[in-house]
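Next up is one chain by itself, shown in C-alpha cells, the form predicted alone.
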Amino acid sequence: MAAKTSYPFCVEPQEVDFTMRITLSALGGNVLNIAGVDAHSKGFGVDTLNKDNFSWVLSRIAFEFDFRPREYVRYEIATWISDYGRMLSTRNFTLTDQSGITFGRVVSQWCMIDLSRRTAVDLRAVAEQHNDAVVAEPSPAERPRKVPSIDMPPVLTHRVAYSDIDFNRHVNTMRYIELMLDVLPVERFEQERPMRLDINFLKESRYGETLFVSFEERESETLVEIRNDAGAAICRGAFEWR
C-alpha cells in the first residue's frame, strides 16, 4: 500500500526577507520540487515520461500557510497522491515545523501533455499503471478555486527571458508566483498572517514574450492577473488574508 512520503528541508539564509521569515516563493518552490523528486523515485517522473514525448505540467494550486518559519527552522515537506482523473492527477502536501505543528498545507492538480502536440493526455493509462502510488487519504485543503477575472491596468511589466523558462520551454511557476508577490505592498509581509493563494494557469507564455501584471483589492482578498502582449490572460492568482 503507497504511503506519504516526507523529505527534510531547513530554512536557508537566502530563503528569508527582511522578516528573517521564508519568502513564498521558497516555500512554493521547495514544494514543486519535492513533486519532482516524488515523481521521479516513484517511476513517473519527468525524465520518464520525456522518453516518450510527454511531460507534467502545472494546473491549479492551492497554498495555504499559517505561518512562514523563521532562518534555520527546520521543517518536513510530507506529500501523496490522494487521486488520478480522466485529465488531472490531484498531488498533496503537508508542511511541519521541528516542533511539530503544521503550518502549511498544499493542494495542486497536474495535468500530462504531448509536448509535440502540446495538448493533454488522458491519464486513465497512467492511473492503471501506477495505481499503487495513490494514498486513501483526502487532501489537506480545499481543491484550488477557479479565480475570476479582473479589468484593471497593468502595474509592472516583463519581458521574458532564459532564467524565467523551464524544462518544457515555458516560464516556470515560481516566476509567475513571483511576478505577483512584486505587485502587492510591501506592507503584506511586515506583519505575519495566515493566508491562502489560488492559483490558475491558463496558457503557456515562452521565451521573448512580454508579460503584463495587473490586480485589484476586493475586501480580505488581492487578485492578481498575467496577461501576455496578446491580451490574453496567462494566470490569475487569488490571495486571501485571514
Contents of the next structure:
Protein chains: 2
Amino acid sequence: MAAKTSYPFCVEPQEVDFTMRITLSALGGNVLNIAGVDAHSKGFGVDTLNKDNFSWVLSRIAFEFDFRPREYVRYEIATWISDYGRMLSTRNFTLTDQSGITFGRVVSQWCMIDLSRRTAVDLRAVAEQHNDAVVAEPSPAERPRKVPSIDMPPVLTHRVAYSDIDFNRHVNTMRYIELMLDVLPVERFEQERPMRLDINFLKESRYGETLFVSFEERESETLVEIRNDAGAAICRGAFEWR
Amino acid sequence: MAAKTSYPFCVEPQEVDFTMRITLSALGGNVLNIAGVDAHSKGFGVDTLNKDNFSWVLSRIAFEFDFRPREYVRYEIATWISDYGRMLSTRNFTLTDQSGITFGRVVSQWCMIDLSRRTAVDLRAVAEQHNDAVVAEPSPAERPRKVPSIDMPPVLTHRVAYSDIDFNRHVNTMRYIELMLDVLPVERFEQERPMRLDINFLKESRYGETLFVSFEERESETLVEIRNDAGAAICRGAFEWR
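Here we have the form predicted alone; I need the corresponding form predicted together with another copy of the chain.
Every component of the complex follows; first up is the chain already shown.
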C-alpha cells in the first residue's frame, strides 16, 4: 500500500510579497513542482511518458489557503493520488507549517495526452504504476469546480514571450496564475483572508500570441478569464474570498 | 580567514526552456538568492540591515556563462566577497557542474542605502562583519562594465504588476533580466554559445509604472535598455556573444 510523500520547504526571501508573506504563485509553483518530482520518483513522470510521446496535462486545480506563511517559515507539502478514472487522475496536496497547522489544501486533476496525435490517452495505459501509487485517503477539499465564463473588457494585455514558456513552448501554469493575480486590486493582498482559487485550463497558449485578461467582481467571488487573440478562452479562474 | 561558501543546486524541470537547458533568468535568480542567503548567514543580510533601516542594493552585475546545464544536472554555486570600498562591495560567484567544469562566473557590486533618506551608506558601517567575510581571491571575471545608452524605439511595453514586485514594492531583479531576454530574437536561445551579460541598475521601478524595453544589435553585442514612462533609464544590459 502506498503512502503520502512529504517534501520540506522554507519560505525564501524571493518568494514573499510586500506583506512579507509567500505569494500565491510561489505556493502554486511549489505545489506543481512537487507533482512533477513525485510522479518522476514513482516512474510515471513526464520524462518517462515522453518516451512514448505522452505527457501529463493539468486540466483543473483548486487551491485553498487559510493564510500565507511568512518569510523563513518552514512548511511541508504532502502529496498523494487518491484515485483515477479513464480520463483523469486526481492528485492531492496538504501544506502544513512548522507549528503543525495545515494551512493549505490542493486538489488537481490531470489527463494524459499523446503529443503526436494531440488526443487524450486512456489512463489504463499506466494503470500498473498508478495503482501502486494510489493512497486510500480522500481529497482534502472539494474537487475543482467548473468556472463560468465572463464577458468583460480586458484590463491587461500580455504578449507571450520567451520567459513565459516551458520546455513545450507553451505558457507555463505559474504565469497564468500570475496574470490572474495581476488583475486583482493590489489591496487584496494586504488583507490576510482565507481563500479558494479554482482554475480550469481550456487551451494551450504559444509563443507570440497575445493574451487578454479580464475580471468580474461578484459578491464574495472574483472571476478571471484569459483569452487569446482569436477570442478563445485559454483558462478561467474563480477566487472565493472566505 | 574566511573561505568561499558553496551551495548545491540541481537544474529543476521548471527552470529549463525549450532547449531543455536552464534559462539565464533561473541561473541569475539562483545566484542572487545565494547572495542573500550568504549575507544573511554571515550577519549582514537584508533582515539585519533593515533594523537600522539600511538595505543592500545591486548596482552592477556581470554574468559569464560558457554553457547552460541541462535538466537534472547537479551544480554548485560558490560565493565570496573579494573586497569592498567606501561605496561598493564586490561579491563573486563561480558555478561548477557535477563533472567539475566551471561553466559560470559572476561579479556583482552592491551598495548599501539608508531606506529613510534614500542615500548611500558608507560601508565602513559594516566593516567588522565585512572584514571577516573577505576572501583574498580576485574576481573570476572582468568587473561589470558601464553599459552605453541606446536610442531605439521600444519593442516591448510592460505595466508593472503585483507579480513583478518584491517586498519593497520595487520590480525584482529577475524580472528585469526576463524583460531583457524577452526582446531578443527567440533563435538566440536555440544556439549554445558562450556569452557575457553586463547589467547596470540605475533607478528603481514601482508598481503601476509602465516600462519600455528597446534593443540594438551591434556586431557581437546586443544592447538593451529599460525606461519608465517619464523616459528615465531604469537599467541597461549588454549581451556579448562569444
